[in-house]
Amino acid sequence: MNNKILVVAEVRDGALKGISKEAMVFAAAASNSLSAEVVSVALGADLSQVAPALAACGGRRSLQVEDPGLDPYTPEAYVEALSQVISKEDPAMVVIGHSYQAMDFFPRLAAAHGGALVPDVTAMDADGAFTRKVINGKLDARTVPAEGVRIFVSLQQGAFPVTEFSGEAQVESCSVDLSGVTPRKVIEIAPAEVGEVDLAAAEKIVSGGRGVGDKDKFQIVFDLAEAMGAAVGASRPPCDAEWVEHQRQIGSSGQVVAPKLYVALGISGAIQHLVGMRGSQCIVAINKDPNAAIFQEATYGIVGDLHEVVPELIAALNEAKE
């Protein structure tokens, strides 16, 4: 095997998708403890604008790969074009976000290769042994894989969040043959429900946890998200409770986020709920109980009443915008 770290990178209707590009920080943090060379790949139809979004993205090259059968994604295309790009860049580490996607054909590629599959990653050591999250991101594991078999790795969302870029990859067409796949027929792409949230492209979210009081007083996390012009979140309890839709649910039983800003209001911080959010670039915790675990992981701690605190935090930036 050459001493290669592939990242392959999700596009979605037409563009790169930003766990791509935490990949591609991961890849090059690697690359400089293993002294391998970065070479991104990215699938689809048309990649005329993921292209160079991906090879700004840093690493040495850059392969595109276009073809019919690649549009609409189905796991048996993906995995033979991606077999065919294994085998002629022939690199020691594969690397990919952990999106549902990824998980849908990721583990047949790495079967396919007789790799190691390394799932749900938040670190790895400089002597190449990988931490993951198991048993509700209660405890971390340790994962070292055998010496001189391919690894497969993905990617946490969050855990490497997104820096700035240097430098720019070569972009460069690569040819794969699908004759031989027969794809499932897919009858068609159902865009989301009205009402759906999608809190991991978010860069500000407000959460509110049980200690927000009940179904009325949750009204308090959408005005400070207002305000703020951040999305809504919530942890397990409120959900449970139908004060909010369970597609604003934040934890290991919900979405996993990554913003520039996430504030939690009456958020305990039990496991579960951080398992989702300690990716975040800063945390703004309030909550009144001095000792809540969320003040743990917060950057920022308020200790009071979140409901004499909110108020006070949206008269303030309603004035700033003024």
Ligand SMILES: Cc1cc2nc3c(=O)[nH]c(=O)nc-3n(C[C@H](O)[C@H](O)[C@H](O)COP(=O)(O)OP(=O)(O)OC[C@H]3O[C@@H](n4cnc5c(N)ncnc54)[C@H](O)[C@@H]3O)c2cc1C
The other form holds:
Amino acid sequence: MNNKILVVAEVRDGALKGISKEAMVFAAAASNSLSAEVVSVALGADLSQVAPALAACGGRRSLQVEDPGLDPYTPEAYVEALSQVISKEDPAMVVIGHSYQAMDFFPRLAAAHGGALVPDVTAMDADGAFTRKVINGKLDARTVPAEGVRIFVSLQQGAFPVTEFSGEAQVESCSVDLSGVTPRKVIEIAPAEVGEVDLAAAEKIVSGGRGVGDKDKFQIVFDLAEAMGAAVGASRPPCDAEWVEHQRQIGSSGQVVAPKLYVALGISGAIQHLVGMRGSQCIVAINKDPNAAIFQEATYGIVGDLHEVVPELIAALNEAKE
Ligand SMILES: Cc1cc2nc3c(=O)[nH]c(=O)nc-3n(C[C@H](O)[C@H](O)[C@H](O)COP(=O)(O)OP(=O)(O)OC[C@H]3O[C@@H](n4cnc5c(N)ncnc54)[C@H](O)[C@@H]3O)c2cc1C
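To test you: the structure above is the form predicted alone. What is the structure of the form predicted together with the named molecule?
Up next: the whole complex, starting with the chain shown before.
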């Protein structure tokens, strides 16, 4: 095996997904400690937009695998195409963001190569041990793959926030032969439900918890979000109580988000919620309990009744806009 890290980029609607940039951040850090070369690879039918975006994320080379059989995505075609790339490049480590698509095909790819699969990683030590959250985020498990085995690592969204990239990779096209593949037939790709918010892409999120009070009072979360130009999220209780749609739930059984700014209103900071938002760059918590666990994670904290604090914040924001 070569001392290379192969980063598999995810492409959606012809564009590079943000989680792939996080994978490039991880690869850059890992390449420093392992003295490895970083090579990225993107797959699709038309990568004209993706190629420059991925190359700008660094690494030495950026492979573009263009084939009509790679769009729409099927696990069969992806596993075959990536298997051919892996055979050519012979990397010691293959890295991907832990997305739904990755969960669909990455274990199959690892098995096809007899590799060691380390899923949903949040950190890697200098000695090559990986950290993963287990038991709903309550424990950190350290995983050390057996020596001499190719490692397939998927990275938890938000664990490796995107900073600035330095350097640009050399773009190379790479052909694959998919003639032996019989992919499943994709009948339809259903669009997201009307009204669903892609919280994973939001730069600012205001989230409300049980402490907001009830369905009517939850309007205050929307009001602050509107004043800030932010998306609205929630902890699990407001979703279970149907104050807001389930798609807004953030946490271990909801969405994992990593915005620049996350404002938590009346949220205690249970671990199941924290695993969904602790990758945020700046966390502001408003809670009337000074001992709430959310304050351990918060960049800024306000101890107080949110129904007194938030109207003042909204007024100050509106005044600043004027
Ligand atoms: C398998 C499993 C999966 C789960 N998945 C998730 C998940 O994905 N996401 C998730 O969020 N939870 C999840 N949970 C639930 C989780 O354990 C917590 O119960 C939940 O996160 C608590 O939500 P909360 O902080 O809104 O409510 P609480 O823990 O009840 O906290 C409410 C907070 O509001 C504060 N407060 C009350 N009134 C005010 C006020 N007027 N002003 C300011 N502060 C006030 C209180 O001091 C308190 O800290 C899961 C649980 C399990 C078992």
